[in-house]
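Next comes just one chain, in structure tokens: the form predicted on its own.
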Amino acid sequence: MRQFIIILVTASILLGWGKTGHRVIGKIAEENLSPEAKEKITQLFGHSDLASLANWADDIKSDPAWRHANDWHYCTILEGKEYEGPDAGGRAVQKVTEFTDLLNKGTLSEKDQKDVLRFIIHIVGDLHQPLHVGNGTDRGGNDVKVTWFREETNLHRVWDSQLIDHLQFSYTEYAQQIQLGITPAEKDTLTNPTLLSFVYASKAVHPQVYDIGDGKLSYEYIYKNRDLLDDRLLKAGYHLAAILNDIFK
């Protein structure tokens, strides 16, 4: 029983965006793939529907063979510090860099290409969820107990899924809605991201994310954070597309 409890606690740290959020990111990225990237992804999977690939890295957590990948979903930047690498906690940044390099070298088997690509799709999304860039003190908000419309939960879960689920959009509706009115010029500003640029962007919004008052979260918290939620999902989609386009150029 003790081992089972430990596994559950560990897993609770790692889920990012929930299934809908990751599909939103995948859908936006797919719509912004270059022809070359779309062709290569289709060669590997028989399609280029990134939304259908976006949750694989969470789905495999029940497989003991993938338990070593539990800390690939987040990173940590300690308060008052710069990013110091995986020693601070979490290997998400390291793994995106490593997997990108492996795909660029072109030496992987087809199966390994599929695995690392699915991880890139997922981890890039995770790193845009503000609490997947942890501060080293509260397990990415898992220890911040709050209520969500009177239901006991924690701040991490609110940002993973409860904010998104409350809106009751399908992932295709949400992906379409948050791209409305985006100009080509605005999109161009998001086509050449560095990995650490969006990691620091997630860290930078912590003051807003942690502004929870008495911890009884409902409509006011949604009102204050809806634009931020949309922004993180939108930029995750565009940044993911940019990374994949660069790999398969």
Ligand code: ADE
Contents of the next structure:
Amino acid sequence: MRQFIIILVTASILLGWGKTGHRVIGKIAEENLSPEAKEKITQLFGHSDLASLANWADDIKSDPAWRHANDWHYCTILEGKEYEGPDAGGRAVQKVTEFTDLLNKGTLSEKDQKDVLRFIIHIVGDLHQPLHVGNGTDRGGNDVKVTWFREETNLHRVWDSQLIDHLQFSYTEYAQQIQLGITPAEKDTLTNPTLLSFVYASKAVHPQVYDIGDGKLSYEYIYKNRDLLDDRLLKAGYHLAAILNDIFK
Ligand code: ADE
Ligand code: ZN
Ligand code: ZN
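Since the structure above is the form predicted on its own, I would like to see how the form predicted in complex with this ligand looks, so please show that one next.
Full complex below, order starting with the chain above.
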């Protein structure tokens, strides 16, 4: 029993955006894929529904064969420092780079192409969750105890899922809402992202994310952070599309 509880607690610490968040990002990305990328992804999976592929990397965490991949979902930039690589904690940046290179080389088996693609779809999303770019002091906010409508939780979980779940949208509704009013010019500025640029953008919003007052979070925190949440999900979708379009051009 004790062991079971420890496994449960560990699993809850390591998850990324919740299921809806990853699906929203997948949906937005799919709507912005080039015809070439869409065709290649359809060849591999029989469809190009990225929302349905976006949570696989979390689902496999219950498979001991994938335990080595548990730290592929986040990275760390120490306070006042530049990104210094995975030794600071978390391999997300390293893995997206490595997997993009592998797909570009074109030497992977079909199974490995599928695995690597599902990881890219997921990890690019995670890296837009501000607390998946940790500062090395509180495990990406997992150690920051807060309440959410009086329920005990932590800041990381609020950002992974509780903010999103509170909105009560389906993932398709939310993906549509987020994209309302986005102009083609705005889209264009987002089509050439470097991996580190959006990692730093996640880091840059920490002052706002950590502005939690007495830690009793509810309507006011949502009101203050809704635009930021939408922005992170929107950019995750566009950046993911840009990365996939670049691989499959
Ligand atoms: N564990 C340690 N740092 C983490 C982070 N930034 N996100 C998720 N899990 C973590
Ligand atoms: Zn994740
Ligand atoms: Zn998370």
